[in-house]
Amino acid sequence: MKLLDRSKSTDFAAALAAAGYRVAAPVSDGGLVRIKEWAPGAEIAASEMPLNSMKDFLFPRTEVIGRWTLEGDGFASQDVRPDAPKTAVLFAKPCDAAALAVLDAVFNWDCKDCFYNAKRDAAAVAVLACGSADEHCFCTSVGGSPGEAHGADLLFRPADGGLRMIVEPLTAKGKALADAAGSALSEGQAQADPIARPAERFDPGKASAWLASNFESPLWKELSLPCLGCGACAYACPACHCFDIQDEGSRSESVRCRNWDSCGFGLFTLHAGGHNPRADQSARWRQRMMHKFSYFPQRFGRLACTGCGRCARLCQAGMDIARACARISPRENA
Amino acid sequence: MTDNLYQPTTLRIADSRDEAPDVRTFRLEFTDSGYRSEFFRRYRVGMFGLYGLPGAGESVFCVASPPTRTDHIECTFRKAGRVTSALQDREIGQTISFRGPYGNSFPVDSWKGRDLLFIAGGIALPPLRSVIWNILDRRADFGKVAIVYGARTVADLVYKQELAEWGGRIPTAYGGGTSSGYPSVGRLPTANGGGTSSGYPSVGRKDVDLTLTVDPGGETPDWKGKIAFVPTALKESAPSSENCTAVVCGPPIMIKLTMPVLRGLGFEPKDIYTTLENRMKCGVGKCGRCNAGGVYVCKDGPVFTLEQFQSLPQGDL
């Protein structure tokens, strides 16, 4: 079998640097751990759970959409393409490889997002299963496992205590990530690790139907209190793709950009005439939850929640979406 | 062409009317007789695009103009924002962007045979007049029409010129006179191969009945419509459902007031449509911003019967 000495880590990067990849990598960055471009010198946290999601470098915070040059009472319009540099996303999140079938079908449905589209082709995506998991982790409650890859090209399987990683090419793109690594893989035999086994703490079936049917219950207001609508928790999101679109000029150039959005900022709905459907936080934080669990599995047939964790880690004011899936969807024995 | 969704063409100003206080509506004109062609090949009424400036940004307003005139589109947009205001700013024979048509659209074809009846408040009657005018065009396949349009004042009308036609007669001397032109039949070429009654009007017509009414307290000395608030109007003037479709368009607080008085008159849910205004971005179905309960506004509508909006989660309209 292909294997994967932790310690070469960094090696593997700089091979698929030198192949011409743009590598992304969980990397230490200040004291947190980040995915981000990865630079030689860069350290590599593999087994860490990100700051950010992968969906980073699918679906940036920030795009040019539009390009145009302003001359007089006039406007030109540019060519705007995609910015899709051939990338490998190094040991991804199983949930975050998993979280790119909901982008995949959001841009993908009625017509073709060429931006995502783009960059989602020039990127191969290599998961490490988890070895370990926190109390936050929930991806067993949502469908997924912290030992698959779905989504993924390549699975880097967790081996010999943690010195290891075994390789196991999923894809043509995942193959060509082996093939351009080099020395940095070796052949070999190892014995793999057990992988983290979160608790289920909800049934997401019965989450979805209490959903279906309580749009107006008063639990809203209680589960939502402590939301201040800071945007973290869709902004860290995996599976967040709600966006806007602004244009911003100069004299002689407009660029239009779509930037992250999210369904809890009080802006998001308000329309010119003042009127505004989701006029408090409980009826924003109730769209969080309705999409997620309700409305997007109407539509695509998956839930839009992969159980990352993230948004809990993130909340400065406590707010943790699987206590509240817990809360409306009480297992058996609970 | 472009495969970016996002791309808008570039429209011209070719005329451009005021028709109430910051309300304004743009005769606009392709400059791309490509897109052009695209458009009226899939615009139906009740479709919408995105009007902007680039710099500006863009805004959703409906197509106000109806797809059996296809040398030009029309909206008709108050100004009430960056983008708006960046809009009204234009002037004729300047450049304007846009994308579209988007959305679902009305099943004209299907009331084939029926009468009609458009209901509509204030900046509300735009979505509506592309439907008017596409069933004035075909005018013979449909049965009666009538109209009832209300607003806070008489000043917040629009439309004047049209509603005076329509009506057969100027329920008040609007002050604007025909200067507001909104058209003179010279320059409108006819779908159907002239007359007056396949053009934009130019003398009141006897086949719609036309209501006007204002808020309580919008009235001019000289006012000789209603005084009532729309649902109330529309209670007074009791028309009959019987093989007659409901088409309904005004702020939340109207649709939400008027619908009663529709099922009190009669009315199946299925018989009464309604086009929703939610704030969109992308038009197509990904930016996430329009969605309610399980449909995208965007993609699902804007048109909906009433029997498919009360399925909606009513406290995200």
Given for the second form:
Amino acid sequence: MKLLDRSKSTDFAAALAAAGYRVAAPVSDGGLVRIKEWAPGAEIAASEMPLNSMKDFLFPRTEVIGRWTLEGDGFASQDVRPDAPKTAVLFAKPCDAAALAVLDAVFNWDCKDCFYNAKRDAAAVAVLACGSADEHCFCTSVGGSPGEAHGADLLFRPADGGLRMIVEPLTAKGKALADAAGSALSEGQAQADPIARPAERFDPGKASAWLASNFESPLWKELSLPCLGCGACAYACPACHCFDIQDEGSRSESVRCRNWDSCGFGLFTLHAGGHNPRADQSARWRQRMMHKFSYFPQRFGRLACTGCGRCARLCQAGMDIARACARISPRENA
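Write the structure block of the form predicted alone for the protein whose form predicted together with the partner chain appears above.
This part shows the chain on its own.
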């Protein structure tokens, strides 16, 4: 059995960096915890729920996908290749790893996105079984579990009262991580700690059924009334994937950029002629709910929500998608 002392988390990261990996991990950053590129001296907060998800490293907030330069009287296309360094994402949450199935489906649906797939192929994901669920977590309501390994290449299981972690490589990528860790890992025996499961807050099947027949329900205005349309929920979500494409340029060069977007923004569906089919925030918040629990399952056979709860934690208006789902699909034993 391979083991990692929790005090040696940074040694593990350092060994991978020395082996040529770009290491991403939850790092204390000005009093907050974010998943960011690890550098020597950075404190790893392995058990904390970071504000962002590892989506940032697979689907960047902005990315150049095309480039042209002025040559004579015309523009010449330049080769733009994906920026996809070999990456190790350490101590990801199970709910973040579960979102990879959502992103994989979207970016390989009607065409294969070479920029996403290059980053995905170059990334190895090490998940830490989650023992720190709070009142916002609801992975068990959407078919997940705090101890699952869906999407993971390597699984860390807390052991011996949190002092150590059992290291379980699950794929060839995960084995490569364990091999690269070298002396940061030890051999021995340990007792895995029990992982508490958050209580199920709603029935996703009932929620989807309600959504399918209540597009014009007056309840939408009540449910969406606090929404400010700030987009924080979409940007923090590990599964949200809306983007916009913009061209920017100068006299000698132009680039085409893909940027994160959100269906909660007022301009997201604004037509060039001035019409907006989602003219108010109620319609936009309804779209978010419908996409995650109705449209996406119909098309891809899975929910577009993994129950991480970041949307509720970050919402300054107190919006809670799990509470809304519970409202439209009350549990019989509640």
